[in-house]
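Okay, so here's just one chain, in structure tokens, the form predicted alone.
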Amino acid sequence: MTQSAAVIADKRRIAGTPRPRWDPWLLGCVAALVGLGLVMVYSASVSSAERTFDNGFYYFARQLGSVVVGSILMYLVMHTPLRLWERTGPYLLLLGLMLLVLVLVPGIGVNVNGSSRWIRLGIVNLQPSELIKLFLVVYVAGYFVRKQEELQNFTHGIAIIGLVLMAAGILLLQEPDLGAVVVITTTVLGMLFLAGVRLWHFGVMTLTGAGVVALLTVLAPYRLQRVVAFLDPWADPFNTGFQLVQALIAFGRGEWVGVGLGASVQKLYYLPAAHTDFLFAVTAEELGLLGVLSVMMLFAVLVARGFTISRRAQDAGLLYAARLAQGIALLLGVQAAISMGVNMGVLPTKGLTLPFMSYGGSSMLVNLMSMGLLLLIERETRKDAWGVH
């Protein structure tokens, strides 16, 4: 520590305002989102849980269990060396791809509504598509460090990332889960841009990704139907446009301060997947514009903090930490933006949960592990607990 930094640190000690052990902004945002999510999951699912399981706390209890297990995993991640994640990135990617293969094996993968996205592990289900999101970010961040010079070469650098994305994408589309493909592709493209690749290389990757998504949409009738319904949901409000219409009604009923916690009508019989994909719409109805803006602000602070940590890590010469922080911030920001956009009718319907809030065990575990990594990066980036930025 320099002399001036030591003087400032001493003043901080004397003033009795030591720097917190872990970043309070990140912990505060995550705690607020998780806490609000638990309340809204119970509110959105209590009627459905009573009808289906004769237990209004069914979904809430399972979500609370996921929060507890996820918090333990976050704590463990926060206390692991960051270099361990850098070294194991390729193995984690391989594990993620193997799980994506296993989920497609009859007898192992659980098929729900025509989609094979889960592996049954006793009383819980594991969703490999959630794990592969984080594992890909961990791998790509390490790849950018190992191949820093080759990133300027399309064939020996960027094309390899394209092949990895293609392998994961093909497996995800077999489930099918185009939403996860969009999230992963957008996140990795953002990481490529921030890594400083050549603009024309980035343009080629972006146009290729957009073209593939457009082609997959056109070739699958049900996906094309979703796009058509998104463009004009009121043309068929009781069939193809039903989900979006009901979500928009929920937003409209919420007005400024909402109809009151637990007083949503849309969650009862009208809004499908009220405690999962459309939890944000129920939040809008019960808490109004105030609740919507609060959730948006929490995600904005979380993502902004992630990029701030990334910049500080890069300034400190910790390139892997910087790339990983960028990837985690992008991953959470992209998924949150898409989920909220779908609920508000800004984007076509996709089966994506709202991070930290929507019901889903695998999603909660992976998101809390991601935050553990971000907290770990912030901690290791400091010169010491009393140092200055």
The other form holds:
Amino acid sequence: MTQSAAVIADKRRIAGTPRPRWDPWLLGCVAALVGLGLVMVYSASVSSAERTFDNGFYYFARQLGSVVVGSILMYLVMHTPLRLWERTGPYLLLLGLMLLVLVLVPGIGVNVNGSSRWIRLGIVNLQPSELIKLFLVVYVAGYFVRKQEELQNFTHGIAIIGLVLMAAGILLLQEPDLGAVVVITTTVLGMLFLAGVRLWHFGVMTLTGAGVVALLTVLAPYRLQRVVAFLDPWADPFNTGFQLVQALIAFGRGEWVGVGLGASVQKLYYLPAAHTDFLFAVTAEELGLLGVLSVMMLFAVLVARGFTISRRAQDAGLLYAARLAQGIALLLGVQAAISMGVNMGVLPTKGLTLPFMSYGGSSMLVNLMSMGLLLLIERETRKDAWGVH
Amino acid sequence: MTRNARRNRGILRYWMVLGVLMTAFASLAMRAVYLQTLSSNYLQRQGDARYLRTVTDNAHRGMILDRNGEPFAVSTPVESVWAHPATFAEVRREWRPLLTLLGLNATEVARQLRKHTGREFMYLKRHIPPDIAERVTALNIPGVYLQREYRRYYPTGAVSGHVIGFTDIDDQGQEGLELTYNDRLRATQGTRRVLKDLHGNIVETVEIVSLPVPGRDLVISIDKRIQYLTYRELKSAMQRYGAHAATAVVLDAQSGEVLALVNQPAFNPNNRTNLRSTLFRNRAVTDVFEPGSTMKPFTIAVALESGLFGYDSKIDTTPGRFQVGSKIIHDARNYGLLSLGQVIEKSSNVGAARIAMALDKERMWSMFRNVGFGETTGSQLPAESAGLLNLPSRWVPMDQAHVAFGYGISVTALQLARAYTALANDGVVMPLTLLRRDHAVHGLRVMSAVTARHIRDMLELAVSEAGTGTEAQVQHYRVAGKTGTVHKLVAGDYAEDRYIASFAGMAPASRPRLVMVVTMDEPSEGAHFGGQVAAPVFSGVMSGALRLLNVPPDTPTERFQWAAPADGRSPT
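Moving on from the form predicted alone, please list the structure of the form predicted in complex with the partner chain.
And the full complex, kicking off with our chain again.
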């Protein structure tokens, strides 16, 4: 009985009956991460929001708004033709770079704790460094398709990418936002590698990127301090190592199943940025290893799914779709891995959010739009393969 | 390069990149396992060190009650305002109403805050009344908290200031019985282990280590009514005679309990601001003086006990002077031939000295020692002096003669009162106590009952119309007692015009119930003799106290006036 039903289902599929309209893996994972993220943002911020705004729901409500707006954007993206993105890639890059310049203009950029990362737009703030991540990936994917043959040539193919990356990087460092620089550099390097550039070209780019980041670290005392603190946070646990030590304590307190939702102590002002960069630590404390591994699993599935989609697109001959899917999967995977690594003390502290979970409007919008693109690619790839419109 | 080869290379790179990403996730997962299982104990200890704190809960101190259960010292709950320095410093803009409410100065608070940087606790104001505490809570300022504490109140105020003493702001005894019995009275703080957030708020109680235990009540021997009476009489007498200071002690002759202990000038323990700490001195036990003539009964006791003298023995005091060594001892006038009783009655120094010179100095010393001179009384009061009684081996004849009428020996008022219990109690000196005695205790017999009674008879003569202590008489009761007036020792020499006047006595004389000692330091207005300034206080207190205690009168009312002793012996 079961067997026959499966056969019928299979037959129907062959016959051209539409499958579920959108990829359930992507939608499921994103929904789970966003849902868990909302719960954790509320839990992590309720005390400080009550203290600062007399309203424990302050951060939660804003994050919920971001999720709603982000979902609408995702829906809109899912209903655009992919060709539109391929064509507008260069303009989106220009827009992203312009915003990065704007944020540096005093009066337009909002300066918080010594870094200007936000452009104030009424009640919400726009974070251009989040936008540039997606726009750069959209642009680079299109560039690879247009200059397919020239990629084998260093001066013509790769140097251009290098210049674009450098421009974005220099602007980001003015904010400064080294975390974003590391994420986009790693992502673009991965895309180059996947696009099939010569190994020694890739090697030169990688070494240059690593060298620049190392140089920037050594040159800026506060970055060097963070690296030293990262290497041995317990050496100065009340000062430079404070944040990391508090995050590690949160992990230790979580044990297997956590102290329970809402029961985190570290979020009671001990752990700075509990609802943003260190939300993962609060999750670890309240939901334990179980929660941590679940989140990791969700991200791993998302990334793997992105790669699968890219391979299908490549098989279907949709080169742009394949490159874009790889870029988005890389962007998501790199950012998630670095963010979690920072939380667990395996990477030096940087201001990086955990995609879909951490508090932050721009990050949420951009990540949901990325997912919209990925869903769009999956759909277009499938349409081609199965001939379903 | 063929298209197929490039395609294969593309697939290889695809799996490599995906592999790197998945390896990264796997490493992170292993790191999470390490942090959350293997090193979780270490990390939790680090966490506990940061937010597990021990807080204390206060309980009330035990009450001090008089022998009839009347309160002398009680504790009432009050609130103390404290701040978590770091949090409080952040909200400087919200300070104003709080500082106004507590009457604090912003500059001073800021200075205190700097001093407490990095700490987690700082008192803002201690012991505020409940209504103010309520308004502090209503202000709801971050980092400001209340702590329940207890404040000590002394309903009897100055009346019992010296004997009860007082506590400091931390509820610990500082003076008097509050200090002596601090261990019994004080409360034991309870402790709780709590989770605190970074601003000092208690998030939850993790463990109750111990519950707070209130202190135990202390029932003391003082009788509030007699204490009050003594305070009133002493104060008015001191003012009337312009004395520098005064002390009065009332003992229960049979049990050794202290029923009243008053010093003047007194202080109010409820409000000690701007008081000099010298005012807190409990003169009755800390200050020594030369007892003078009040010492003579003990010299006579040695004489009677020695067998060398009988009740009727006569001493020739002619010509009212007596040279011992280089010093000449004087009487007020030439009394001629005196019996032992008349030596007391007339308070003849020459008589006492002549008797002493006939006695064994070792026996004199052991009598004085046995009645308690030269050692503390056992009252347990803080800073009690043992007085001074030199060893007989160091006495030269002049010392032996002088000590017979109370010079060259230093005693406290309480010591003198205790010594008189030997006379009141038919020869048994009682151990003193400031706690109520519910069981009889054994005293020390220092002389025969016969000797003690003889001396009481002589002391009755001393307050007779013919004696020096006439003003000590009490209506309806027979009184026995002795006056003393000594020149004050100033810088090692006797001052010509500065005196310490004293009276030591007991009533009713037939079967003494109360012993009382009164001393006046430097009376300056009109009179300075013990019989004039100290004896009236004795009379005033005794007439009230004996009635309060329902002591039956021992003088038939119709015969109230001086009469011969009931046993028919007549003084000669």
